[in-house]
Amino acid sequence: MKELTLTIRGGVDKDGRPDHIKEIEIHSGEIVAIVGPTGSGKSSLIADIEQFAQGDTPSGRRILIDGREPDLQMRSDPRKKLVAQVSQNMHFLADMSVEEFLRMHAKSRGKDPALAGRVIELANTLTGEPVRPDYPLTILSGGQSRALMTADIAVISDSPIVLIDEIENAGIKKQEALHLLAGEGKIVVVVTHDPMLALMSSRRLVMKNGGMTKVISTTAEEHRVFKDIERVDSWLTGLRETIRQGEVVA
């Protein structure tokens, strides 16, 4: 995947005021976290960066694309989109198999349709819920769609900038998902309420009243705390699916 820079370029809060931080680059294999109180403008800020705002919206923030202003069609054509998006919120309604659907994108992606065994081989490393072939779509829990859309998006998407809007409680192993993302290239840009996902970012850009306050690279001491926190996350991991699996804890 070719190497790209994503440029964000400040503009005001929701009172008016100039953000703090007037410009930032997220380059390829990168993870940058979105952090801040609910109702900071999180949400508002991956918008901006989903339509590729150029002054338009009530950000007035500005987003390029290797140092220039993305073309009309990279805009509005959804063959051109450099952007793909994995919410809390993602259910099928298309009435269609796991393998059907998988296919058809490696198809219409002008790849080959045999990828669809390898993002379902993905997704079962990211969900403790089995994705199966011949599932309907339509019977995929919160959990397995998340799961089959970060693995589809890894494999078979072409989009290098990846949006993940507060994932911790998707039911999916999110470090596991971060790092398959920002492995195979692309820009991840996680918004987030937990500490372990905005502590094994390389930066967090910090919102508050709508703008863009500061950005923190992660440092040393914050990536030991970051082992700690992934120790009491396994732990945790491993207790969920007992439980799920209806075993007695001991």
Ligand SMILES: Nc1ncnc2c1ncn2[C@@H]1O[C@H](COP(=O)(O)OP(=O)(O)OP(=O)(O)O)[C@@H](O)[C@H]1O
The other form holds:
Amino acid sequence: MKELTLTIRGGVDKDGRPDHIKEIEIHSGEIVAIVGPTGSGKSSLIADIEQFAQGDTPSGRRILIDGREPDLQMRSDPRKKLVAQVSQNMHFLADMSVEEFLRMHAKSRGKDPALAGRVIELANTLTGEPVRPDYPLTILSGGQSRALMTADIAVISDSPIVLIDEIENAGIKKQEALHLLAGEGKIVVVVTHDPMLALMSSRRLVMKNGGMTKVISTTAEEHRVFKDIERVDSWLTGLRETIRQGEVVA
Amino acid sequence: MKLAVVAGTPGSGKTSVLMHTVRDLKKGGHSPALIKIDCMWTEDDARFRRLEVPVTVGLSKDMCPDHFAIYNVDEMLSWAEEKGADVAIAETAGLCLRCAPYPDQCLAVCVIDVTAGPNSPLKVGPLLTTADVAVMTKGDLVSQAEREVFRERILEVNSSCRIVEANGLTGKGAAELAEIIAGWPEISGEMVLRHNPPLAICTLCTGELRVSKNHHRGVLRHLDGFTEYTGE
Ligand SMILES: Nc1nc2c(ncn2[C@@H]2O[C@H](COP(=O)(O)OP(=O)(O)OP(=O)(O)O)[C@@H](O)[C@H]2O)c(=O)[nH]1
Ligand SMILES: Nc1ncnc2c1ncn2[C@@H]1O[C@H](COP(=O)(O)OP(=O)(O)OP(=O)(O)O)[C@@H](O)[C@H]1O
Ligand SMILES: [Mg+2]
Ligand SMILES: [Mg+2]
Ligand SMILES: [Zn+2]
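Condition change, the form predicted on its own to the form predicted together with this ligand:
Below is the whole assembly, all chains and molecules, this chain first.
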């Protein structure tokens, strides 16, 4: 995959005061978390990146690719799009089957429509009840929709920059999902309230009142804590599965 | 004078997008004037007035609002001229999808709501197929994949239009639309319609494409509500 650098140039917070962070550069292969209280502007920052804001959003931020303002086609043409996104609100409204939709999406990205089958297969490794090709898109649950979009990004969109908004609430296997989305050498920006996902990243950007207040590099101590969380999480995941399957915890 | 005709199904987000676009046009040193065409009633003028630009309303009453918009283009332009504007922007009612109220020289903008589903671009007809710009709204309510499929569908029916992904709430895409309007050529000479209106009972219905009221017969209602009869 093409190596690139994503630069976020600071703008203003909700009160119009300048971001403390004037500029942050993110390179291919890096996972950066965005953390902060509810309503602090995490999704807005993701939206700035998704649309390659050029001072034309409420935050006034600018997004650069390899140090330059991206050209318009990179912003909008799905065949040239650098960004794939799993957003916070996800339900499908399209009145068509899962397979028909995925085939059409592959076509819009200039990819082989036959990839649809692979997307469904992969989605079913992340979710509980399987998604079938002939299901109407609109009957999928929130978790199934996100699993499908995660697999879609890994297989069809396959863009060098991946933006993820709160994957932990989807009830799907979050760590597997993040690995799938990160692929090989992508830039991953993940909004999260989850300590494990936050510490899985190499740096985290802290949001407050709509502004970017600081960047913290994950410390060695935090990395050790991450290992502990990982153990606790796999224990919890096991428990959740037992309960979901209607069994009794022994 | 430049003319932008902004059409699209009711509630698709025309006014919301225009509120942001007009702000951007003003910031860029332009003087836009707004005309809202509707059938019975509208409150869009009250929203537009908050922008502190000239605003007027034309109600078509019992007539087709698109036909009404078409033969009143001259009146809209001279009203905007009088108000010292350099861009006239008309927001239509967009009810009947059989006709498209776009004169050839205007910037034809079709606002289309992605939550109507990816088949909707196929249903909108000449409103979309003859537009210069398709503005996709409400993308915040669906996934990126669904937006991309929607975009592909628009291109299937109108491969040469420019697509702007906008958000009426946050103002995303408005700056891009403002830039397109600002770069659009001025109107000069007589305008003709891009698309034949459907068969009915007025001069337009019988195939008259020239926009000016001089070429129309029958019961004509002016922008200000004055109704006259011309002909035998
Ligand atoms: N979620 C979301 N809602 C939007 C967006 N754009 C507009 N809306 C909402 O959609 C509704 C209709 O928007 P308007 O701008 O009044 O639509 P319109 O096309 O001018 O409507 P008419 O003039 O009545 O035909 C309002 O409640 C807006 O707040 C958008 O991008 N996202
Ligand atoms: N820099 C900014 N300037 C102006 N408004 C902002 C800015 N950042 C965020 N906002 C506004 O603040 C509100 C909340 O922001 P947002 O939805 O991004 O928060 P969040 O951190 O994602 O919250 P949650 O954790 O609940 O998902 C939104 O209405 C957004 O438009
Ligand atoms: Mg959010
Ligand atoms: Mg309106
Ligand atoms: Zn009509």
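Residue numbers count along the first chain shown, from 1. Computed from a predicted model, the values in this text were never measured in an experiment. Only the largest set of C-alpha atoms that superpose within 1.5 Å between the two forms is called the rigid core.
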After fitting the core, residue 128 CA displacement of 2 Å or more between these two forms: yes
Post core alignment: residue 160 C-alpha displaced by 2 Å or more between these two forms: no
C-alpha of residue 71 moved at least 2 Å between these two forms on rigid core: no
